[in-house]
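Just one chain is shown here, as structure tokens, and it is the form predicted on its own.
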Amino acid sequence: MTRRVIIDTDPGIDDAIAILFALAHPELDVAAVTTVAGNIGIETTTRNALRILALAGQGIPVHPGAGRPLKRGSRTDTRIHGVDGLGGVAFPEPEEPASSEPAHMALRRLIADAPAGTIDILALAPLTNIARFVEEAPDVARRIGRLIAMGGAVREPGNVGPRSEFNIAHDPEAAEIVFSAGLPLTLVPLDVTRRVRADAVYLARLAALGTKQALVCRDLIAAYFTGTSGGESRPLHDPCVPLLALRPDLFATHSMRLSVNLGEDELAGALEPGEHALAVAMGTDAPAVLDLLAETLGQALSSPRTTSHQ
């Protein structure tokens, strides 16, 4: 059975590598990718998200968002995704220019035209576009079928400050509007994300698979290596939301009650025990999540997918 989406992304290397898995898997249907300013300005993640498509073939509308956090600054992270965003690798130019609509009222018209539950939102970078979404248009937010978010650390460190992870701490307003809601949201922590981890050995396994897309991934997670130090993997944070979309079953999910740290100091960001019931996934089985992201990007595309842009 094909899952229709949408990706709400700001890439980054780790987004590039998440997108190319759901255009390549032949279960999930990929209607729009919506940009938001996170990894690196709103310019950049908007282009970078058209230059993804164009390597993949894809001829999928790009509709840019939110350019910046709903009451913060914006903070990025050139440091790891390089001033590119996409660590330097090699991408072709945009084939199609990106949408003239806005990204919360495409996802309000996309969401609002399809059967209730039909359309899953994978939300790879800050939430600022749904909240935004969300604000505008509840009734028609309620009709998601289901929302998977990477963000937050429950147990483990954050990757921004003591306990706040990247994409919450961005625009912690925003998540936790998104939080407040009552969707059927699942939210993928960096204690699962850390898990999946490729290595050198993973890195020659995508080379011997000779895909396009499995040598670009190669290459991205290479660049990772550079833009970081210290241990011999790298976790692949955003993969793993349109990996739990296709399978779930290799995560374990929990309920849990939680809140958006909104202060002003280094707590900011951080997931805190609260009133808004998430499911919340802890656990994964790392070796069958790398596996089916390997086989994915090993496979050829059948063929292109169009949409008319608006």
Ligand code: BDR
Second form
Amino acid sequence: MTRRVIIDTDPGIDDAIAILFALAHPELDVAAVTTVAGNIGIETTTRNALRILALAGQGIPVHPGAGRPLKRGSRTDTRIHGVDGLGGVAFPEPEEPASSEPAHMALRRLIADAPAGTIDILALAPLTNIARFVEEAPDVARRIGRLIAMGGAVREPGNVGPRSEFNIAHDPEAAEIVFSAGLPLTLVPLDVTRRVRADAVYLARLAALGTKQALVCRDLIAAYFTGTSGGESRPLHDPCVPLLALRPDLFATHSMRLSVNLGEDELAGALEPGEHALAVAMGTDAPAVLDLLAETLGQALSSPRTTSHQ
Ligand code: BDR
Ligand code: CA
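Taking the form predicted on its own as the starting point, write out the structure of the form predicted in complex with the named molecule.
Zooming out: every chain and molecule, the one shown earlier first.
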């Protein structure tokens, strides 16, 4: 069965891989892409989303969203993702302008207009846009099919603080709003994404596939090796979200009660035992997940979409 999805993203090397995977998989129908400041500023994440769609030849609308967290200053990560957010990897120029409809309003319109439960949100970034949408239109938000969000660290150390992960730490207040909204949310923390890793053998496998999206993903991961240090493999955080959307059976998901640390110190954005009941992916069949990612990137992309821009 095909699932309609909206991808909320801050591309971002691993965001780009996740988007290309979703576009290549015949059972995911990407209705729109919404962008947010995160790995890099909003102008660049929006431009990068348009460049990724241009590479894929897909006329899917891109709605620019929040340029900063709800209550805090931005933190970017050009060290990992490069000054262009995509590790300097060559992408075509955008073929379309971004939509004039902001992300939170597009989320509201698309979900209100669709039958209840038929659109999933794949959240690959700080939750600022989704928090705005949920606060402004809680009744519409209850029509979301599934919200699957990369973020947090439960038993793993964090990646921007001892216990905090980038997407949650960038906008902890947004995460707390989304967690408390009673949505069908599955969180995909570092506990899982650090198990889904690309090494040199995987890069060679992508290269051998020969499709343009596999080759660009190979280049993106190679750039990720340049921007980070340590070990012989790199975690593929954001691709775990569309992978879980398609194959939840490849992930071990547990019910947990969590809250977000809203302090100002190094624990800001850390997940703590709390009051919000969430489904949290804590394990995965990493070889099967990596196989699905490579097999999908090796498939021909579907025909260009003709969705009109709004
Ligand atoms: C998350 O932070 C970003 O740098 C990645 O794109 C991913 O969404 C991992 O902590
Ligand atoms: Ca991201």
